[in-house]
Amino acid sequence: MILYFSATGNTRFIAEELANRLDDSTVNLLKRIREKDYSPITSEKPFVICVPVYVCEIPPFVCELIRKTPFEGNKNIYFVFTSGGYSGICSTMAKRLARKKDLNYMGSADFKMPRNYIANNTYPELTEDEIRRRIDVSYKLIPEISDLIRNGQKLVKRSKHVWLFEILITVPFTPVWTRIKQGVKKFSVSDKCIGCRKCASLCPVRVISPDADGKPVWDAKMCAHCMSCIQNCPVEAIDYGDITPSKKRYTFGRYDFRKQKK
């Protein structure tokens, strides 16, 4: 069973392609995350957890779901990470999660996909050619990963090695970054908003509450900064301070070559 969370479509793409090749089913974890649904998940086939990388780690709301949800049936579990280029300590976290749940950790794989985090200026925007190149490279890696999973083999050397110094830096750094950089005060919505409430329905941590007109109101101190609200707004009415107004929005659907083949 392929379980995934995806804010802008990168991870969903990888999950669906793996499912197609493995003749397996996919489960979008968004509803479970939003509703804190920790009911058991059962699968006769290995579990494959597909998630994006947030601040060098597995998103905390995904970790919580995995920790609290009983996994029944098959005892093997694989992890697949999508990132803008660096998966941080995700493989170490995945191994620990599997061990705590008494599951057999079968390794993890990294996919370098187009970067969708636009709430800072640390990284330059990707060109159209680079976006398409990353998608193409990732697509070509999928058959290898799916073959290994189908044959019950471990994903050896398909994710980066995590050095001790990375753990020592990341573990204390992430909470500080989250507290300082992932606030909601800079989010704003313009008059272009059509009140569709899409942003609220896609927020994994439910920090958006629509007002009477359907416009988003961020009613918490911090959020996951998954960029789902900004990137999926159909009229590009949401911004983050003075950082995002001039930046292009990204969702995988705009580059999904599978649609072009139909």
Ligand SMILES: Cc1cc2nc3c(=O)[nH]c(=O)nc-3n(C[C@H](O)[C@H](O)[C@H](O)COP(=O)(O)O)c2cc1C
Second form
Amino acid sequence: MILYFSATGNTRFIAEELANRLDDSTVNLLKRIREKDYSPITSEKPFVICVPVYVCEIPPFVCELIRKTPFEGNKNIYFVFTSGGYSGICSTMAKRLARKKDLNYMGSADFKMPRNYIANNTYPELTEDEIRRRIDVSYKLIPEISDLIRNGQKLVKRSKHVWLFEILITVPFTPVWTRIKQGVKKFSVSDKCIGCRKCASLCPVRVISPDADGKPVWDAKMCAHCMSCIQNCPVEAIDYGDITPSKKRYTFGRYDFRKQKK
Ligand SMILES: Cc1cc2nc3c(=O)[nH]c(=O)nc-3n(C[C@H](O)[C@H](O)[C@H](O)COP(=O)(O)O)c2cc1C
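Compare with the form predicted alone: the form predicted together with this ligand:
Next comes the full complex, and the chain you just saw is listed first.
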């Protein structure tokens, strides 16, 4: 069973392609995350958890769901990470999660995809060519990863090695960064908003509650900065400070070559 969370579609794409090749089913975890639904999940096939990397880690709301949900049936668990190129300490976290759940950790795989984080200026925007190139390279990696999973082999050679210094830096850094840099005060919505409430319905941590006109209001709770609201707004009415107005929006759907094939 392929379980995934995806804010802008990269991870969903990888999850669906793995499921296709493995003749397996996908489960979008968004609803479970939003509803804090920790009811058991059963699968005869190995569990494959597909998630984006957030600040060098597995997103905390995904960790919480995996930790609290009983996984029944198959005892093997694989992890698949999509990132902008650096998956930080995710594989170490995955190994720990598996151990705590008494499941066999079968390794992890990294897919370098277009970066979806647009709320800071650390990295230059990717060109259209680079976006398509990353998607293409990742797509070509899917047969190798799915063959290993189908044959019950470990992905260990595919797992990024995590150095001790990375753990020592990341563990204290991530919560500080998240607290300082990932507030909600800078989110704004313009008059372009059509009140469709899509942003609120996609927010994994329910930080957005629409007002009477359906316009988003971010409350002071901790936001994951997943970019789902900004990137998926159908009229690009949402911005973050003065950082995003000039930036192009990204969702995988805009580059989904599978749609053109149909
Ligand atoms: C809050 C946040 C933090 C991120 N941190 C990292 C990171 O540490 N390393 C990295 O390579 N990419 C990072 N990214 C980029 C995403 O991991 C990447 O674009 C991913 O493929 C998005 O998946 P999705 O489209 O399924 O949501 C971050 C994105 C977000 C929203």
